[in-house]
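Heads up, the chain below is alone and in the form predicted alone; it's given as structure tokens.
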Amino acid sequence: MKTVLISGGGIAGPALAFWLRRFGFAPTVVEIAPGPRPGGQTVDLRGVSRVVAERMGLMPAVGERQLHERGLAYVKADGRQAAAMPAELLDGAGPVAEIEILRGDLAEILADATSEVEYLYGDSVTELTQDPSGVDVTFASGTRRRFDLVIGADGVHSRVRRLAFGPEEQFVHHLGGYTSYFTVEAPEDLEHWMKIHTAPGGRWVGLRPDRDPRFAKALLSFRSPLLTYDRRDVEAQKRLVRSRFEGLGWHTAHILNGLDASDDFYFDTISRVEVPEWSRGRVALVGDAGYCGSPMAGHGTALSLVGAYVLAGELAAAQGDHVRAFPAYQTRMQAYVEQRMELPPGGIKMAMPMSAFGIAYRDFVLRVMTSRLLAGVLAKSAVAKPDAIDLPDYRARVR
């Protein structure tokens, strides 16, 4: 039985562990956090990612926790709606899908589904040494173990990628902004809408519904060149966010008042991850560690679930021979990854304009595109692109 170390206990890592164990491997997941991470923004299941979730048997649990968002609305400083994109407008192909779930809830469902997998919480990989027959791994705890394969599922700032592929700067490309998420008390009844207020200076202040109507998920994003800050200093990051948003309208003051007390605060660059080859010897990457279009492109959860399924499936089909399986995994996934990493038209400049005129122009364009005259055309164009992947049923191939 081949042993596989998976670095990262978010979405991709547990999903990969699920399939590897089912296909007869012995996976171990190492996660730097002390347990499954709560919080996070809303993620969606659509297209082939929903197919994968169904094949994992997750949909009953997802159904119990899914949110029912009505769409995305841009609002002005006084709360009046400037433009909106209802979920049904694009038949589920827009920013809000039919099946939305909080990332923390999905992570918990995956952790429950992999309860028999070995998890090493509160630890991380510090050294990797490959040889023809395996990989020697040193952990931050001082433990040393040997595995047949190592998979990096540890996100944009992947340690495995840095150790086995090279410096982060080679693969992570800053798109000109930063974003933060955290939970606050709901300042109003969102009526199942995701609401965003855009302020001059390229700043977004957003709220998304929580499963508990007493709370909401806050989103604060801003445009900026690369900043120097300590990724381990959460309090300094909160001060940085506060300095960028103080004095803005809508619910900004309420959101900032909840910033210090938040225990699920997340802050990071808006970046794109591009790794030309997703494997080096006995080490491979899956999810954001290997391919990430940034929060603006979305689809991170879909890429993680589908990538984990295909990687495990190809390893099983090749009877654990990574020399055959890793290239087959990339060949199978490449077109889908490129499709799902595409940024929306205009990118960050259109999403977060710097001027009041730019904001008004964006809202005008959205109102026109979602008008009765053009909504049908927009819907046809959105649904005209099926998922660019032939998704095998590895369950039938692997017995």
Ligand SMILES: Cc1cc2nc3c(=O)[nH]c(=O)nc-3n(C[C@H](O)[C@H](O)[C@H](O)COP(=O)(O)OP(=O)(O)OC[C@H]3O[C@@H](n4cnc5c(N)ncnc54)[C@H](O)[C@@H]3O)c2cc1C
The other form holds:
Amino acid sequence: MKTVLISGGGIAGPALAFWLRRFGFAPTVVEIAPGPRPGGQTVDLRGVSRVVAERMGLMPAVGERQLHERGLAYVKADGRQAAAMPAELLDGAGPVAEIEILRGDLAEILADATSEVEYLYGDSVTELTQDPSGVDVTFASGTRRRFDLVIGADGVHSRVRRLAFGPEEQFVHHLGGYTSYFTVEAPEDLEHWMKIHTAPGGRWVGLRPDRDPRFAKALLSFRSPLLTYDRRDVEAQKRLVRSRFEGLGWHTAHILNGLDASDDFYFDTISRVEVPEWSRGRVALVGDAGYCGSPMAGHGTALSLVGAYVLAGELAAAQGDHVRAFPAYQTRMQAYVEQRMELPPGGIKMAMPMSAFGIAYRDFVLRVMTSRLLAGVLAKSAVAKPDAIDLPDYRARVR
Ligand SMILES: Cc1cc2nc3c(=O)[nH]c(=O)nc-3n(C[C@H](O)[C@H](O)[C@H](O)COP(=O)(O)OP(=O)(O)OC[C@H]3O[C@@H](n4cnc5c(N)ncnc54)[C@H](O)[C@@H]3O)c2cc1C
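Let's see the other form, the form predicted in complex with the ligand, since the form predicted alone is already up.
What follows is the whole complex; the chain from before opens it.
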């Protein structure tokens, strides 16, 4: 049985472990955090990612934890609505999709679905040495083990990518912003909407419904060139975020009150990841580690679930021969990845304007696009884009 080490127990890692085990491999997942990471906002399952989730048998659990957001509304400092995109307007193809679930809930469902897999929590890979028959791995804990293959599913700042492909700067492109997510108590007026207040300086103060109505998922995002900070120092990151938002209107004070107490705080750059070739010998990448359009593009969860399925499926179809399977995985995924990494029109500049005029202009454009006159055109343009991938049923081939 071929042994596969997967670095990263987020979304792509457990999904890959699920399929590899199903197809007769022996996966091990190493995750730097002490357990499955909670947190994150709503992510969506649409198109082929839903097909993959169905094939994994996850939909009953997803259905139980599904959220029903009414849409996205931009609000002013006093809470009045400036513009809105109701979910039904784009029939689930807009920023709020038909099947929405909290990222933390999906991570938990995936952990449950892979309870038979070996997980090494609180550890990470520090060294990789490949030779023609396998990969020697050294872990931070000091353990050394040998695997047939190693997969980097360790996110935007992938260590496996750094060790096997080269420095992060070659592959990660900063789009000019940072984002943070955490849970706070819900204010009364959210009414199942995702609400965002945009303040001058390219700052977003947002709240989205939680599954538990007592809480809401806060987001604080801001435009900025690259900053230097310690990725492990959560308290310093919280201070940095606070300093950018103090004094703003709407629910900012309430959100900042919840910031210090939050135990699921997540902070990262808004970045794209582009790696020309997703494998080097016996090492390959899946999910954000290999391809990521940033939270501005969305689709990170979908790309992870589909990428994990295709990678495992191609390895199974090639009887574990990575020399054939890794390029086949990339060929099958490439067009879909490029399609789903596309940023919305205007990118970060349009979504997070720097000036009051820019904010008013963005809201005006959204009001026009969602007006009775143009809503039909908008809906048509959003719906007519099927996923650019032909998804084989590897289950049938491998049986
Ligand atoms: C806590 C959290 C919250 C998030 N919230 C959102 C959100 O609200 N909206 C959104 O669009 N995207 C969010 N993301 C990103 C989103 O999950 C990904 O874009 C997408 O699901 C792709 O998944 P992934 O498994 O490739 O990467 P990720 O979900 O980022 O998972 C990578 C995993 O690798 C682990 N890891 C990192 N370095 C190492 C290492 N050296 N060794 C071992 N393990 C390592 C991380 O702890 C993490 O669990 C979040 C990610 C995390 C970790």
